[in-house]
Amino acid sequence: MASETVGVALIGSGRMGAFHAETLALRLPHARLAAVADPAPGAAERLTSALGAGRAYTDVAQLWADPDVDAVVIAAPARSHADLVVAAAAAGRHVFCEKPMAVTLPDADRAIDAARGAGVVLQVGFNRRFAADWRAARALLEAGTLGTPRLLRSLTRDPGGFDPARVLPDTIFLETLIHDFDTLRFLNPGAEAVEVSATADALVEPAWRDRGLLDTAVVTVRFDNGAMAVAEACFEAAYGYDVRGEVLGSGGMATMGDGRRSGMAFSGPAGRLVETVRGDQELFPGAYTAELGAFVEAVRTGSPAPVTGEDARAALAIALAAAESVRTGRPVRVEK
């Protein structure tokens, strides 16, 4: 029988973590924010005080002794994700992990095995699967209306303003385009990527090229059902945050996303103008809430997670192949 509420702890109280904390505390009736853990002095306390919910910890290990914690949401830096998944599973806590779940395939396997062995839910934060446009396109695919996918496209363009000193090598593949790689799999049901060819450069911050920061990339992906796909990303779009997708199938085409803040357009002396979205939380508030809602329901009811560790591993394999393709200048087979 489903429990009434699920006590969820947040690990990491940064920009995305704070949004997830608000969702757990205020937006989901079957969830409660039980705790926040963040090693930065005062960070967890500031968030729990602002929300009036949860205990504040500076040591993640304190969560495993807290009886009110049934599950955790991991929103810490990406390189710590796999270890945190393993630790949470060992403590018997269900896990929602922001992407990427891991940055190497062995670590991804380690996280998957730990969750499976502990019998806990493991869900990964690929939020576009929960956005209305993308869900509607997937429904058309499942109904057969779009027919067999032939050409797919997914893109992410950030609004800029990033600090290049905080960007690690391969970030564009492991933390940005990984969303697009998962989206391409989501929009090509049952198919898996077999080969990747990628090109990337430092076009936004050219001075950082020699230090490994690539901020603009285009990736082509070939799937085992013959479909061909393109994913692209850039860390700076002057007009705002832009996420789009497209599927051309034998039965028609579906397009997703246009980046507009609303359907209103103003026509004046300068022409026709529309307001564009400036950030991910503004574009996808419903999707971010829905993915955590689905996680909480999986924990409450014992149902399968809608986005699994295996999904995260498959997207990671494409990301790693893309990074290798840039380094070698040739197509790379996707590792299974």
Second form
4 protein chains.
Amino acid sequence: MASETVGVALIGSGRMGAFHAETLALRLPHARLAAVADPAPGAAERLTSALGAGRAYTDVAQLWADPDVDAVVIAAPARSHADLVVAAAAAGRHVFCEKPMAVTLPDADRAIDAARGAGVVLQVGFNRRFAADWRAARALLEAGTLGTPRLLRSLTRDPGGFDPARVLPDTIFLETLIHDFDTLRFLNPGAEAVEVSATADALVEPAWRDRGLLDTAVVTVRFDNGAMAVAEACFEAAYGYDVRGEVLGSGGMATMGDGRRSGMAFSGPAGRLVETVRGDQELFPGAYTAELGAFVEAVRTGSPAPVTGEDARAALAIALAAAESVRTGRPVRVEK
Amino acid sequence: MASETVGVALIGSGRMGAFHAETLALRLPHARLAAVADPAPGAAERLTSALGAGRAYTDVAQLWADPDVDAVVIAAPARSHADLVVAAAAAGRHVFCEKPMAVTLPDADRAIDAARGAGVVLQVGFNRRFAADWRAARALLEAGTLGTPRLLRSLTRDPGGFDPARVLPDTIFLETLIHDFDTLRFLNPGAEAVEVSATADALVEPAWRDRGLLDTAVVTVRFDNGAMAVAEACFEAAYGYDVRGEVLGSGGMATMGDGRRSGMAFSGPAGRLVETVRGDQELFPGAYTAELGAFVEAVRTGSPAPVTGEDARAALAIALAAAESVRTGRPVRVEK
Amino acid sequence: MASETVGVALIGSGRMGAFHAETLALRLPHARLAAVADPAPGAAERLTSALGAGRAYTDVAQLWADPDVDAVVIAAPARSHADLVVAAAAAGRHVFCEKPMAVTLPDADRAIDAARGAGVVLQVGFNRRFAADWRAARALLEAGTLGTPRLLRSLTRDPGGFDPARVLPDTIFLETLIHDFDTLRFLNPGAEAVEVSATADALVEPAWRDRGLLDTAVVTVRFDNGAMAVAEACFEAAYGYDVRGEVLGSGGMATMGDGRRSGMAFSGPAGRLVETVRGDQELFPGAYTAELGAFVEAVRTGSPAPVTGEDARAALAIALAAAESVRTGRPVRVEK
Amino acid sequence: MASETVGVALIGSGRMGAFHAETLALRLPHARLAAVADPAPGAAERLTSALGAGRAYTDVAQLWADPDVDAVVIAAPARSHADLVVAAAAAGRHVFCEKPMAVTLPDADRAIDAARGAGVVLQVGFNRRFAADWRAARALLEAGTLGTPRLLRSLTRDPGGFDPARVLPDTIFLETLIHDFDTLRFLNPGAEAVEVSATADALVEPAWRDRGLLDTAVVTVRFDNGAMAVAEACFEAAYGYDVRGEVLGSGGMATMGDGRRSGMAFSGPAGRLVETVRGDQELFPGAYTAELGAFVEAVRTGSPAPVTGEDARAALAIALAAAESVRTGRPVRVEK
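Following the display of the form predicted on its own, present the structure of the form predicted together with another copy of the chain.
Once more the chain from above appears, this time first in line as the rest of the complex follows.
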């Protein structure tokens, strides 16, 4: 299939989905947007007509009947991901699934098994792996320059304004920190998490506390190579989006994520000011395109998916342990 | 024409041309690569077949007979630019011309008049105007935050390895510093240069001196609002590409261009290291796409071109005055 | 006494002591180095004759008989601190004590009580409070600009080369992280730690593990205002000394400690390089002078000591809880 | 004399003089403030009594009769410097003279000859040579890392609020840019300026123009090793003091002067803010102490003065050429 374009359908046309659709339609020479499926009346059609590409469906099952659909990008609500992976695999379609791929380990296993059984590509949307700073740090790790990792850090801070109706008690672990857990694994190649200790609270929105919702968390992770890591999240930063990483190894330290919107600095009466990133698509310019591009190449050429279902499962296991550590007030072993 | 895509032909398939072709073929939803013209045997065809788009011609005149060509991007050698603009205009095609649009003022006038007479869009490739740092500084100027400009600086340093066969005595002014002269005008909105004083030499390649070639130059420009500016170029920087800008106004200072390849920093035994930009397309991510995108919009919607033939002429007048200042050893008035 | 200089004796003439002696002899207009006491034969004398100031004693008790000694600076081994504070107070001398002031809470209480009872000044050597970055962050906290702290971080990394003979199992908590615990309190004004969870290991020197020594630690601290904090230490960083701080509050974030040796940057073939701090006295230029200057002012003018015995006790309580958390593998309440 | 302290008298007790007096009285172990001479009634006495050191004189001649005065620091108005150097030399006193040492070349020669004839140390107050960033860049030059300098830059921007009564037509060259001219020589070791081209104006205070006063200037300097340099000054920067340097050599680039008040950064709704330097003594922490320390060592040990009368003369020659270039509108050769 290496010489043709890959027909990709999008499942779920929300904010992230719409961005993926645009990438598929416009930015990837070897992909085409074949279809969009969204149960909300008119949603899929609005997107396909805006982009001038793809058929619009309200029922996902219609995708499986469409011969133009080689692969799907799953950007539906998190709790539906695993079932959609299984359905796509059953229909013989390659799958790119937004994180989290599943919210329980058995579901993760089901998704992995389904894709393996069907022989389809399964890639998961941990986009930071494709961001320039993180790739550069990983290259230093692979070159041995950083030596053996000893202390790691990964953090995520959103600019705030979360809708509490869309937050569940473990959202901060399963949907936000899951990125950081994957990043910590990415920055400690070959090592696996063994124990997790977490603390979390509703500090941004104290009123959430009564409903069991959390907006701020600190998670300590021990890895099987001895390395210690801290993952940290907060749903509100007054200065915008903030995603950073740090690895201290025996050979030195790499830091990632400087949060500047551009290299322009204004020096005025208050001092020197650099604008910070405000929108999540500015956060990692090129990373979303790169991850879908890698998926399309995996489909076309049979090259391995750079982020696998097993990666998704490993990050999920840390997230579940973190949530349990908060509930029990104790360190929790990470399930294999 | 707003609802259709614009058919754009590329003239000249060198390194810059090839990049523009890729942008037209892949990155701009409202453009298509209609054709490539290059007199070198096989050159145009190599490019069109690699991109899977566009007809290949060896004679520019064939473009004028191709009804699929709405507009052209001129990336041929500098000395042919003005004639190509005139020819394109005569054929009723819109024109995006790489800098310098012309190398003499009468040629610049001819090109401007031809485009105006034919009613076609004429845009010039001063890509820094589309780079994030420079746009942000301009926004501060337009908002009044920087106040009245007093001291400006713009510099260009290449990573070296220039082929002396491709360098003429005024190349440093007409092809390199022309960017900085345009930038200084962009950062001093509404003002025009009145006097130029320059010094230049062959410091990188002293052997060039006997042949009258120059690789290092400093140019001082006085503007009609009193502001003083320095433009500076060198054909070799051991650390890669370096393009920076600075405006000191009555309200503060903006600095542009930090030259970092990414936000990743490595701290090791030698200190903290940040990689610097090595390739010219990394220099201004997105700027090449943005300038062609703006051109395509101007063609589709009739919106004004953001960088005009008059802008090209004004930068050229400064470049010519700088070259004369070096020859005469005196300050030179900028021709109107 | 405001118009005279204060006679200060140094107890302990090791590396830190020698630096304090120099500060007392040369950098503080209102202090004089009155004496140096060190049991090692010749040590005190070497220092006093190098500085041309002060009497040399081998027995601390001699200080109490010297009428020229108004105050003492304790820079002897950590385990002797509390007894020395008590002895100085009993002799009516003001005390500046290097950290940790004590290694058990009862000892800390004894020292505090002795100083209070004798009516002498008792100040503790948490020098980061006097470093420019940390003072500036504290000023933002006091001005309300940062709002309520939610997430804090403080870290210490040494350049390595520790002598294992000088390391005890809790050295990393009592002598290194104690700085970070104080810093976290300093950056969360008015709040107190309630619970600590820690993990630690010998990652730099795996051979230390059998002897129960630790060189790397991560400590999570919950405060009574809900804020979560991470303190982190490692005895080896390939790039020198690294001390940083961070506060995320409801109003924004302050970061402290950029580790650059100077503002000079070298851009060369490898990229842009900034030298990092290598010596501990470069780490906080001016902070050691400022803390002793504040102590001398407290003695002369009766102004309150800026870092008290109670501050030392509070940081110690966190350190002891961290050590216990490592031993038990569980979160530990901080003793009041 | 190496074992004793050097008695230093201060001539001129203005702002800079008072700071030097403090340094002599308090910060230099091998110096003592022997006397202060200032013709303004009570001025010298105020300073000596505040510092508790030195005799107060209203007539400089009294210094020559004071056997406690081994050396003088001249911080009187610029136009009196050369005569004071000559008088001090005639009296056999070592001399540290604030810049400019003279305002005409014959005066500079007189001063140099007098010091040489009397065998006294003559050092000039180009303090940037002692600032950390500049020393570090010079070390790279001496190590060969930067290779041969090609393009240099040095700039000075004051925070504004100049008293026009204290400004003369050539003040910007003789008192401000003279620092930059010395810096350019310091950063281009062994090379000398050959030609200067300057432009200047009253852009901050347009009303000054009628009185021939200048507040903004750009000066291009060609050196005898081919290197090109730009010196730039403005009497007002909205963000405080700004002093920077830059050398591009065949081996890379060094940049100096980052203008941050501390390493603390505040990220808030407007972006990330770093405070900038506001006071001139924060500009180069330690540099004033280091230059006087070096002078005292030269007096005590006979080591050569690190900044000589010849250095002062060479910077003056550039300044005079710059002033003439502004008057004539042409490049001017630098007098030998």
